[in-house]
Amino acid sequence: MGGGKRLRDARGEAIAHQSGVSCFAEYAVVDRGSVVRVDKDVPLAMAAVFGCAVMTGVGAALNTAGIRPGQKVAVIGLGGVGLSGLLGAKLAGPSVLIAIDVNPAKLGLARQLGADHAIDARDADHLQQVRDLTGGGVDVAIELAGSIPALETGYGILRTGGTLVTAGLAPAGAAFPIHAADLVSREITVKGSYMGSCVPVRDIPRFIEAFRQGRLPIDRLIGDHIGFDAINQGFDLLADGDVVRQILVPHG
C-alpha cells in the first residue's frame, strides 16, 4: 500500500502486487491493512474464499442492499460472487428469493442453496416471469455477473421504489442506459457496491461465524482443490462456467 514492491520473478524483475496481496504467490510480504486474523480452527483453504467472493457477494446483500426480512429479492449472475450473494440474501430472510443466470447447472445449485425460483435469462420472457412471480417486481435486484445485459435485467425487474445493487464490475467504458424519469416517477435507486461495502476486519469474522453456525454454507460452492500445476486448467474451467470456486493449494 506504500508503493513498494516485495516480489520478483525468475529474472529478478520486480512484480507489482495485485490488490496489495498477490495471492498466487507462495509467500508474500503484505501490508498489515491487507490482513485479517481468523481463528486457528478455521481451515485456511476455507478461509480463503472469504477474502473476495464471500465478502463481495454477502456484503452486497447485507451491507449495500440492506435487505430486510420479507422483501422480494433477485440475484443475477451465479458465479462464486453471485452464489455468495444468494446465500447472503437468504441469510437476510426475504419472502421471495429468485436466482437468474444462463447456466442451467448453476440455476440448479441455486435452488439447492435456497432460491425459491430459478430463471434462465436466455428466456425471452424472463423479465415477465419475475414480475409474475413477485406481483410486479422485486424490492431488491443484485447484479453480480459484471455484464450490461445482467444490469438491464436487474433494472427491468424492479418494482416501484426498488433498488438495483451492482458489484459485478462491467467492462471499463461500457454504458448502462436507464430511463431518467424512473428515478423520480418510480423512485428507483441504482447503487454500486465495492467489495460488498465491507470493512474487512469487521465483516470477515462475522461472515466466518455465520459459516461456522451453518447459516452461510459457503463450503458448498467449492468444486475442487488444485495445485499450481493445474492453474491454467482451473482458469479454463472458470471461463467455461464448469466450476464455481476452486482453492489453489500451494503444496497440493
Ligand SMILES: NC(=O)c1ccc[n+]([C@@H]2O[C@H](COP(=O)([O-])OP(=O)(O)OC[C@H]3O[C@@H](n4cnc5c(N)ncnc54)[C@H](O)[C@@H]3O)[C@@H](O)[C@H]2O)c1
Second form
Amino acid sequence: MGGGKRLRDARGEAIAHQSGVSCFAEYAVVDRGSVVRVDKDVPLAMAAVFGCAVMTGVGAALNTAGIRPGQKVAVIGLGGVGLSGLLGAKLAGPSVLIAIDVNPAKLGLARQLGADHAIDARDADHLQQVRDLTGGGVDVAIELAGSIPALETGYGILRTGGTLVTAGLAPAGAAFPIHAADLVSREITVKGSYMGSCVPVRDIPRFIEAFRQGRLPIDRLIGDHIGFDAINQGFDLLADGDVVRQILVPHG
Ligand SMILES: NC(=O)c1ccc[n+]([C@@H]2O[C@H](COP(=O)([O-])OP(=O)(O)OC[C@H]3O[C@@H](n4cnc5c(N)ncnc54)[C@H](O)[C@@H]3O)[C@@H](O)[C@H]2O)c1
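For comparison with the form predicted on its own, kindly provide the form predicted together with this ligand.
Below, the chain from earlier opens the complete complex, with every other chain and molecule after it.
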C-alpha cells in the first residue's frame, strides 16, 4: 500500500504486489490493512475464498443490493463470484431466486445450490422467460459475469423500481445503453459494487460465521487443491468454465 516492492523474480527484478496481497507468492509482507484475523479452527484453504469471490459476491447481494426478504432476485454470471452471490442472495430470503448463465453446467450447479429457476442467457427469449416467471421482472438483478451482454440482461429484466447491481468487471472503456427516461419514469437504479461494498474486517468474519453455521455453503464451490506446478492449467480450467474455484496451496 505504501508503494514498496519486496518481491523479486528469478532475475532479481522487483515485481509489484498484486492487489496488495501477492496471493500467488509463497510468502509476502503485506500492509496491515490487507490482513483480516480469522479463527484458528477455520482451515486456511477455506478462508482463502472469502478474500475475493465470497466477499464480492455475497457482499454485492447483502451490502450493495441490500436484498430484503420476499424480493425477486436474479444473479447473472455463475462463476465463483456469481455462485457466491447466489448463496448470499439466498441467505437474504428472496421469494424467487433466478440464476442466469450461458453455461449449462453452471445452471445445473446453481439449481443444486438453491436457485428456484435457471435460465440460459443464450435463449433468444431469456428476458421474457424471467419476466414471465416473476410477473413482470425482478426487484434486484446482480450482474457478476463481467460482460456487456450480461449487464444488458440484468437491465432488461428489472421491474419498475428495480435495481441493477454490477460487480462484474466489464472490459475497460466498454459502455452499455441505459434508457435515460427509465431512471425517472420507472425509478430504475444502477449501482456499482467494489468488492461487494465490504469492510473486510467486519464482513469476512461475518460471512465465515454464516459458513460455519451451514447457512453459506461455500465449500460446495471448491474443486481441486493444486500446487504451483499446476497453476497455468488451473487458469485454463477456470477460463473454460470447467471449475468454479480451485485452491492454490503454495507449500502443498
Ligand atoms: N467488483 C469487484 O470488486 C470484483 C472482485 C472480483 C471479481 N470481479 C469480477 O467479477 C467477474 C466474475 O468473476 P469470476 O471469477 O466468477 O469469473 P468466471 O469467469 O469464473 O465466471 C463468469 C461467469 O459468467 C458467465 N457468463 C459469461 N457471459 C455471460 C452472459 N452474457 N450472461 C450470463 N452469464 C455469462 C460465464 O459462463 C461464467 O460462468 C469478473 O468479471 C471479475 O473480474 C469483480
